[in-house]
Structure formats: C-alpha cells, structure tokens
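Just one chain is shown here, as structure tokens, and it is the form predicted on its own.
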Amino acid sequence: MASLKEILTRRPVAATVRLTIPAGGAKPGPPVGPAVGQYKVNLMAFCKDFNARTQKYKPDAPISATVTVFKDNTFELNVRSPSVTWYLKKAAGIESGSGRAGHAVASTLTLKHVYEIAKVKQADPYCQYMSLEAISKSIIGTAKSMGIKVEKDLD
C-alpha cells in the first residue's frame, strides 16, 4: 500500500501517450508535435530529451516511446529499443517476413544473431529480470512466425 506521503506527492496525469518515432528524429512537427502538444507540453524539451536518449540507436530504427503527461504541463519519457522484428528483419536482410511462415523460408539467421538480439533487448526494463535463454527462446518464436529459419550455425 501507497504511505500518505506517496499519495501527497503524486502528480494528477493529465494524459498517456504512446508513440513510434525514428531513433534521433524527434521534431516539433507531425506526429510529435500533435500528438504531444495538445497536452501543452515543452516540445522543444521533449524532443531533445528523446533524440538525447535514442543516440545510441541507429537513425532509422524505430524507437516506441510512452509519454506521460502531467496536469503541470510536465512529462515523463519511457524509452524502450527497437522491436525484436525490426531486429530479425535487419539481421536477415529482408525488408517483411514471409506471407507463409512455417511453409515458406524469407530468410535463415544463426543462434549467434538471436544472442546478439537477446543481449541488446536485456537491457530493456521489461526484459531486465528475464534471462539470455528465456528471451532468445521468445525470439526463436518471433523468427518463426515470420518465416526466418534459425539455425545452429550456417554452411
């Protein structure tokens, strides 16, 4: 249970907001400035604190982020990484995965690719308690259900 000082201190939210941005291209204008700026939120402030945070992404990946909005006119920025598809699709090298999957093979990665996409998705706070086989078994899966083939190691 919250102690009464918890529950003095907490901020009213005003409102939640869930966005997909290019990682390092937060711009005052559409979808950001829309979809945040009705809330009478500082974009210039969030627009540097996002492309601040998403530096260490490449340009093109696409960063999920959630707003939350407070009645002060204040945010709060959560920031995960890219997608694991986004991941399989640029370790394999294909732009969608297969219309098939199960009957028709888009692409094969190695066990190796599925490690280096696990240690990266560990640090996301979802997956922090999580360990390297569990979230490499999950994207097993995901390569699975798009058609990627993955294998020990490749011929």
The other form holds:
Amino acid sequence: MASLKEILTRRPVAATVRLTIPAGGAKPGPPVGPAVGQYKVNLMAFCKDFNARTQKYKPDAPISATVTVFKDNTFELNVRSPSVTWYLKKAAGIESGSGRAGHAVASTLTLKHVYEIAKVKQADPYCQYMSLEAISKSIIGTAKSMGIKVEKDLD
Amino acid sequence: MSLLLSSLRTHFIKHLSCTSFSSLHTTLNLTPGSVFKLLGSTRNYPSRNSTHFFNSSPVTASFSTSSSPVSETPTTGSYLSVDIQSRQDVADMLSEALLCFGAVSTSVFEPDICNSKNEISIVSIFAVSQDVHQSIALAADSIGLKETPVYKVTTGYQSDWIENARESFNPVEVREGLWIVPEWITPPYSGIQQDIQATIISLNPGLAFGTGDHPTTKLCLLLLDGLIKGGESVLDYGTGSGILAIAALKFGAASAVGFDIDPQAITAARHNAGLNNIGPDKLELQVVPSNISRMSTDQWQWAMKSDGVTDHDVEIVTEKEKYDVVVANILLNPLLDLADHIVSYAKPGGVVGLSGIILEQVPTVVDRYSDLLEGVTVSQSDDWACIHGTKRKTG
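Form predicted together with its partner chain, following the form predicted on its own:
The complete assembly is shown below, putting the previous chain first.
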C-alpha cells in the first residue's frame, strides 16, 4: 500500500498500459510502438528501461509489464516475472498445455521443478509475503489446469 | 490487499477460462434451443454471423497456445486497434483477460471524475491475423460478463506512432553550452540562449536509440566531455543514432568509429553524421555480427565478407588496441558477454566507459571488468549508472 507521502505527490495518471514483451526484446515496433507511442512517451527510453530491467530473465521469456503513463508524458514501468504457465511449459518441455485438462495428461513434473519455480516467483512484488509452500500450492493448481501432473519423484 | 486479489485473479481467470471453455464444448452437442443461449450474447454485434460460434473446434486448438500471446506481426507494421467500451469496475479484469486471449497489449484510460456514464474505453492492440471477435468474446466470458462488450476496430499503421514518438523529442541541454536538437527544429532555436560558444548537435534518431534525453546518454556524454582533450580516437560500441561518436568528434577527437548490430542504427547514424557535417573520413560506421565474441576471428570475418562488406571495413572491425577511448552504452548481458572483446579495442592505458546498466546491476559489471580495467569509477544519475576505468598496461 502506498505511503502517505507517495499519495500526496502522486502525479495525475493518463492511462495504464498492459503489455507482454519478450525479455530484452523491446523494440520500437509493434507491439510496443502502437501501444506506448500514442501517449507521446519517449519510445527508446521505454525500450531501454524495459530491456535493462529484464536482463536477468531468459531471453524471449514473455514478460508482462504494466506501464503507468502520467499526464506529463513520464512513465513508470512495473515488470513482473514471466507467467507460471510459461515456466511450467519450459520445465516440462512442451509447447502448449493439454487441450483437455484433468483428462489428458500433457506431461509430468516433480516437486523439485515446482520448488524452483516458486523461488523465482517469490521475487515478484505480489508474492513476497507468501510462504514458499503457499506459492508451490498455487503453482501445482496452475499445472493441474494445464494438464501437467506433479509427482513426488520421477522414477 | 489489491495485490493479493490480482494474484488470485490471474489464477482464477485461468481456471475459469478452462471451465467456461468446456461448457462451450458441451452445450454445442445439445438441442438448438440451448445453443441459442450462446448466440444470444452476440446481439451486440450485428455484423457478426452467428455461425461463428459453431466453429469452436478451432478454438480448442487455439486456446492452449493463446497464453503465450507474443505474436508475429507482419513487417508492414500494421495492426488492429480495437476500442472496447466497458464498465469501470470490470475494466481492469477485462484487460487482463484480453491479454490471456490473444491481445498484444491493452491500454486503459483513466476515468474522468466528472464522467457520469460509468463507462471507460479500453484500447487493445491485436495482430492483423487475429480473430478479434472471438478473443473479446472469450475474454468477456471468462470473467463472467453476461454480454460481450461493444467494440470498434480500426487498422493502424506504423507511421502513426512514429509520428507520435517524434513529438516527444525536444531540444536537450546536457550541460551548459551543449545542446542536442532534433533535425526538424531549425535555427533560430527558440528557448536556447543564443550562446555563440554553444555546441549544437543536430539529430534524427529514426528507429535507433540516442536522443540525449536518457540518463545513460547524458552520463556518457559528460564522461566523454571530461576525457577528450583533443586528437583522440574514439570507439562507440553500440552506437545507435551515433550520438556519442558525433559528440566525441565535436569535443575535439581526431576520429571516431561506431559499431552496432542493428543496420537501422547504422543508417540513422550515417544520416546524423551528414546532418552535422561529419564526413566518412572522420566517422566510420559498421554493422557487426551480434554474437561476435563467440565466433573466432576467421569465422566472423568470413561471415561479414559473405554479406558483402568490403575488406577495408572488415579490417576496421579486426583492428585491436587502436582507440584511446572506448565507450559502450548497451545492456547488462551484452556488456558481460563482450567484455574481453570491447576492452581489446582499447590501447593499454586507454579509457573504457560502460553504461546502460541499472544501479543493482553495477556490482556484476564491476566484477566482470575488474581484471581487465583498473581505477574503476562509477557515476550515477536517477536509477542508471556509468562505469569507467583504464585498461591495464600488460607486462
């Protein structure tokens, strides 16, 4: 929750833009260009900012970013780590989740994979207060909805 | 509190979209009477044929892949811009759902306090090949809206937003007496003190990086200003619009060379050199392969020659230990990968400057370069930093 000082100095917001861009891959073309460019934001500054902040992720991981554009044409960038579904797909080595979740199993993962993903997710701003156990449970839930089975150990 | 809700929401949407999806599947097998319930939600789209809902089997295939919405947009640079009207309270959820179902991006305009209509518009960008109607219908369905919102589709072109981006480029004063001015603003410059001593650099960045506005550019310009006394040779690795190389020449360097992996950047840099009356003898620009450090010298020499690069130009890229000052304003990962490569271009005792890094990335870069450079100093501005040091004299 924002502090009192932040609320008092908050600049008027013009719009909130949500984007998904591959890590380190922001260029001044679509999708960034049309979405952000129309607010007269310095495109290049935005791309550089985004790329610098996403250097620590694997290149081309889709990162969902929220840009808050203020009325004075400055912007604030909020970057979240790649989606859990992306991590699961990479860990399981599959292209897409199962079409019939709950019935057809697309792939299997172990608890170790889930733990690793949970560790990365804990760095996310809205997961910080959750225990690793809670994050892991929600990852297992997402995996189930994609048709990925989670075993204790692979034999 | 809202953070918790939003995290729950994303899982919620994913689960819900699965269930609503399977319900679509089952109701189609029932009598036409129940199918009409689905069709009822299309009443806001007079243009759309109701038969579209029968084509839900392709939706099966496309649903599972739509969670990775990074789509190939055609090189013509056109896109679909969709203006959706929605109630204020569901706008947030709807925009997140749209992203899950194939929108490339969504923008939500802040509601005016005096707007009593309770409706705000969401502008969403789709790739030209996307089925807009289906995506919106699925998105609205997944968050539980009873009817699909009204929307309007327009096709946008690349030129639109390039124009907008140009508007954000104003003359920048880097320090007293040094101005960077866009090409399209002609003298007499309004607002700039008519200081005869002022060094004015004219720029048109095009699609390349470097308008003088960004903190990293400013840091590098100030660094060059302090370093260049006259007659040095400078290398700008990752030159973008060529701003650092051109500035170095204006400060008094004897010659400058600029490398970039993006051909568009080199084109922009050439254009800017012309704008500032700098001929190719003073400023040489060359496109270099992006994975140059992993290839052996022979390999990328051969690659460049087979691309049609002249022998003379390939030589420029091969000559090492030639430059008094090397500056590289790129990003953390390339800086780490290309560390040896970049430093090898500097003369022993020459200065190497690195930027394009945020404060938290500074220790990693300093570590990587500490055995190549000595006297490493860090300067910072806002959230960005610039590192410079002198190359160790070997032996």
